[in-house]
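Heads up, the chain below is alone and in the form predicted alone; it's given as structure tokens.
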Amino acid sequence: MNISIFGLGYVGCVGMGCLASNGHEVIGVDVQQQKVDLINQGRPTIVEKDIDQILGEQFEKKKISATSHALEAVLATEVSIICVGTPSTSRGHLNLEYIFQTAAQIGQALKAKNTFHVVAIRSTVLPGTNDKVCAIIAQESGKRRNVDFSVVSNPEFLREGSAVEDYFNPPMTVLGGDNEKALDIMSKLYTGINGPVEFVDIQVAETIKYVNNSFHALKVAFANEVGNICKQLDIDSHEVMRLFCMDRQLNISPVYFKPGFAYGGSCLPKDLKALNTLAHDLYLESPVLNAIDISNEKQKNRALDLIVQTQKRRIGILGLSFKAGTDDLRNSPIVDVIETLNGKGYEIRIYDRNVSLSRLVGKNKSFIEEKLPHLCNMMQGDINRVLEWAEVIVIANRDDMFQEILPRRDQKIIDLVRITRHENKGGYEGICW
């Protein structure tokens, strides 16, 4: 296939060597003179392991070339790919305004183009970027979107160091975009690839490599604040966090990477409490550590604000425990939620199958009897009947019966841990979805 780079720095430098090296023809484009001088003499713009050896071979193979002139780049290619810089401004926003005078840029060399072009972003941009390129394209070009181009969003995921390694053998290939033809054809780029395909909504796509680099950062500096403590006791941090990626069942695994409602039970509140008064005395900041907690506290209220908005008086509340399948309700989220309605003169009732109050022992049942002492008259032993008597339903849990209700069609729904059977009806609402 013939690809057009817009961008020569080190994503596209980088893209333009792999690609050549999978069979590709690829003309890269930069206003920077000296950049498109080197990639004409086969050397690399950027200093990475293995690209000047790949595009010294491709170079040699006439299979790579550089220039100025995006008319000549897009009028000889099928696909056009952005890969411009989105430097922060002063104030921390991206600026794209590299982007923009790029997509202006294609556009206008459409003007002299018949066939069906493709151009994918390769870039880092905001959700929202890909809608503005196809208006900017449309114009500048008097083309249509999805009739004679479509732009398709293909973010990277390459590592300094080691991007080509990562371009060969990605954790998947993301590609988002609103027409079967252009993802065919960018699928085709990536034959050979040795990872997964993820076709998904445009904005997601946008949005996953911000997800991504800010929860790098966050184990950046949750790792530095463990090294903090573990100093101060002149224990080895390293072998702490060894034992930490160990676990690939929780510690480094999709449990807990769900957005949902706030964390619960006896031991995460009672351990992160624990670890932040160790680092208190023993003098330290562990900002990111005293973050959890506030964090979490926000999301409760989160809940209770869905509720209060709804201004319905009868609440029924599903599930109780702080997780299905157990009757512990130690610093169950949602027992928070309940005793701040309660106080503001809410009606409340509640079913879980798993909390008999006749049950409860020890510190399980002098917690709740501290937070909820009037909790006998809540609890229900029938979910119908909270089903029928509520005008807003709560699911606070995932045990499988919530899946199999059947709320009336004036009840609303707020759902805290997406039973996505609902999702589609029409009182329904998720508390971060």
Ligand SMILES: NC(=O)c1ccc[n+]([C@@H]2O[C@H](COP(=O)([O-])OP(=O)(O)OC[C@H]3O[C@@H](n4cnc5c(N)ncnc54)[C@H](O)[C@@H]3O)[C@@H](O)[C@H]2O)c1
Given for the second form:
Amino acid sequence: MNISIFGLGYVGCVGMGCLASNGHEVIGVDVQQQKVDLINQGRPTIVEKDIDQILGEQFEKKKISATSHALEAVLATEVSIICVGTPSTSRGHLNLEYIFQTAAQIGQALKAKNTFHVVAIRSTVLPGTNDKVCAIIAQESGKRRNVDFSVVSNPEFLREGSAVEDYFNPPMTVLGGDNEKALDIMSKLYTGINGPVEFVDIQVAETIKYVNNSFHALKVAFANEVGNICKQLDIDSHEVMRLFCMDRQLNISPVYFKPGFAYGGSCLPKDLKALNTLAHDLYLESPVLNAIDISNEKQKNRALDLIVQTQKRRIGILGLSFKAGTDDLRNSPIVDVIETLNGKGYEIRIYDRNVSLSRLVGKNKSFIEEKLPHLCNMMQGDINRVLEWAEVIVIANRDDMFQEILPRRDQKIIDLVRITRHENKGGYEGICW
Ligand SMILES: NC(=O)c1ccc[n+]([C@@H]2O[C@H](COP(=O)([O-])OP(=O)(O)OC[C@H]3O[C@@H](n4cnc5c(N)ncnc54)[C@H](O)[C@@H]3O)[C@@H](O)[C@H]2O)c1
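Form predicted in complex with the named molecule structure, per the form predicted alone context:
The complete assembly is shown below, putting the previous chain first.
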């Protein structure tokens, strides 16, 4: 395939060499003449393992070249990949100036092209950018989106230092688009690359890179805070984190990575508090560890706000324990929400097949008696006494039995745990989806 790459920096230069070594012909475009000249001498614009050799070989085979003229590059190719920089503005916003300039250049060039053209956004851009790029190209070219051209969001996951290796072995290739022909062309571009191709909504593709990088940053800060506490106690932090990473069932795993309600139970709140207090006693600042509980409280407030916004007074709660399959009520986040609703005079009925007040003992019993002394008036032994009475139904844990009844309900449903995605007659709202 003939491909043009806009922006010959880290991403563009590596992409050029790797695409060419997979059999494609690649024309690079950059506003810096020095970078154009380097490519036209078969030399990389960056320092990166293996890229000198790859570019040298592909230059010899005449598979790569560069120009500062967008028109020439677009007319000679079927796909244009945008890899220009997206720096921060002085106020911390994303600066999309180079992306929009490139879109305008591609649009102007497309005026003179009569075949379908695919534009791929490889740069890291915020959700909504694909639409803006489409609008600019349509305006500049007079061509129609998804008829004459299409824009696919295709974020890049490589790391500098191992960029070539990462290019050929990505965790996945993400293609976000709304045109089958364009997605088909883009997936052919990556034939021979290890790893699955994921076709997703445009905005999902635009969001993932920010989530990835924010999480990487969080991991570094988290590990450093753990390290600071360990050092103070003369514990080897690298041994601790080695064990941490060995747990692929709960730690390095999809478990807990489901947007939804606050955490609770007898362990997470207590142990996080103990670690934070330990750090405090050691005169250490641990802002990341401290922020976790703050964030969790905000999620409870969010659930409360969703209920209050319905302007209904009869609230049915399905699920009282902190997770399905247990009667443990200690620090169950919905208990806090119920406590507040109760204080505000809402009428509440609750159903949880695992919770029987007469069987609660010990800390579990004393916790709930203190929090909700009148719980016995709210608890129902028959789910229908909640369903038939409530104006709003709140799903607070993932008991399977809640899944089946929901699509049939006439009331508004507030789902805190993504028990279902079915729309129901009375309206459905997820806490964070
Ligand atoms: N560097 C990485 O490891 C990495 C990894 C994944 C994603 N990204 C993202 O990819 C994008 C590019 O990153 P980079 O590190 O390669 O940037 P870079 O600064 O190294 O290269 C960007 C290039 O774009 C050129 N450019 C700017 N405007 C142009 C225009 N109108 N036409 C043609 N060329 C133009 C610049 O001259 C520069 O050579 C960014 O959005 C970045 O966030 C970077």
